[in-house]
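Next up: a single chain in structure tokens, the form predicted alone.
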Amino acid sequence: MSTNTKIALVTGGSRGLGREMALNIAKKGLNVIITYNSRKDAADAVISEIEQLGQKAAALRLNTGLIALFDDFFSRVQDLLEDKFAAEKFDYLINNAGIALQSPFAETTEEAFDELINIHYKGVYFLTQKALPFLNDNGGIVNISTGLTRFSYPGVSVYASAKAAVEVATRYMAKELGNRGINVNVVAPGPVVTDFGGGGMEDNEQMQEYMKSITAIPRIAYPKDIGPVVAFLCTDEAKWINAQRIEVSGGMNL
């Protein structure tokens, strides 16, 4: 294995999409730090799929909503570059971890509202801030979104417009750090059969046969159609795409 191997962090990699993309990364070569919440056992399980690709792979506790941890997490980070990947920065930074709220806009708390918007958009943000240091020049950033900032479907007005928050710093983000050859793009999913938020679509056949009637390829979505497209935007090849919002939903709404 060459020693100039480049370095994915993968936040939420634990599970569902995150595995997916964790996994994805790996089969293009790269070694892959994830982030897990809470299951550490699916994180080691991740860990071990990876070793077993060839590459190499950590994995650290965070939970992205608490920003003021972020600090520690870096330092973590450092460690774990130098002991486990003798490297001192890493090269592409994949925020995809969340949480699912389905509420209606007019019975939303302040307290869900304030708890999803510091993981999916002041936590992102300020993930991302902090990285920075650690993040190679001529590296990228993807941020995770979702086909709910384009359509619209009701009890999702939080997570939905939180996205749209991430999406337009983005474009920011891409603006500001191209000086550095950094690259930031958005992959913003269709609906897909995980557990995410409970799994909501895994067990309901009629949600499932609705989603496949205004999707343009009338099938369902599984993590496997989403993790390719990141792995992808963590290659050279990929270098001039930037600042783009790419939808994977197999067309749907259109």
Ligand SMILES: NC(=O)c1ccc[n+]([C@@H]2O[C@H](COP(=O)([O-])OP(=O)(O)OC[C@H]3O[C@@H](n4cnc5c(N)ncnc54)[C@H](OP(=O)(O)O)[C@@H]3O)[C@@H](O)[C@H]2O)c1
Contents of the next structure:
Amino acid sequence: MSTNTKIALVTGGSRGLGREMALNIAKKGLNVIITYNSRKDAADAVISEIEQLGQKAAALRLNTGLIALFDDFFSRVQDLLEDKFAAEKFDYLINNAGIALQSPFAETTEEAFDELINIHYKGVYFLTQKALPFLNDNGGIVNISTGLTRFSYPGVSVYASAKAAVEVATRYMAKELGNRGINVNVVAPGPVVTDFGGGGMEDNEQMQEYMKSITAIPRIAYPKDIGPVVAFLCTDEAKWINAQRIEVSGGMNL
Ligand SMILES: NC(=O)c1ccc[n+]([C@@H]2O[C@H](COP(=O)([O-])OP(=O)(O)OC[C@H]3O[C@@H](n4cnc5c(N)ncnc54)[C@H](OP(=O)(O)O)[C@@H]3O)[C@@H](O)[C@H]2O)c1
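Please could you give me the other form, the form predicted together with this ligand, since above is the form predicted alone?
Below, the chain from earlier opens the complete complex, with every other chain and molecule after it.
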């Protein structure tokens, strides 16, 4: 039982950046599994869009902050691979799912800290570890970070630290998985118009003007600025890119 069409698994592929990643990966001729946390309706819509592109797609529920449920998740992935994709393994893992939680350093609670670290670091670490038996050799991993690991704004110390930890872990993953032909990279977007953190950028002229003033290419960013970059990393053409942090921010805060 095998299929030649490669398969990517995009966490948080139901909305925002993950949705655009999933669609662009499908445009490259891959089949796609997306995960959602609460919005099954949004996930179903993405599946329809991918199927209209002529690729296979499916969605599974996953909370990337609940590490104890990852074994169950991968047994569902295994069933799905067999039933829907006639495959035993997948080829690319995109660790994209996440939440925005603003919390000034002096006021950050242990609860908020744990939630952000679980979703943005511990979850990424162990989801990737537990994905390894199901990931084909010569596949790839893309971890989504943020421009906020290079430049700093108040209120995101835990979020940005967790992403920074993922960036370092990415280098170690690349080092330790390279003998399987697996490349591992980070894509670090600048601010993008999505629902992230309650959205708001699209309607906030003042914020837009500020973003433009600090960005070499003076405009705000949309998911279509990010999705194709991640999709490129899910191709053989990008195989020699390894252990890199690719910032996709239009040149912010240079
Ligand atoms: N937007 C930005 O400005 C920006 C900039 C830099 C980096 N990023 C990073 O890009 C990634 C995607 O952000 P986005 O802007 O696309 O956010 P978004 O529009 O809010 O979408 C978030 C996605 O993640 C899923 N999700 C949320 N919490 C989850 C959890 N606990 N477990 C599993 N899935 C969960 C959501 O599922 P449901 O649909 O079911 O809720 C949704 O699919 C995040 O890692 C974020 O840190 C975003």
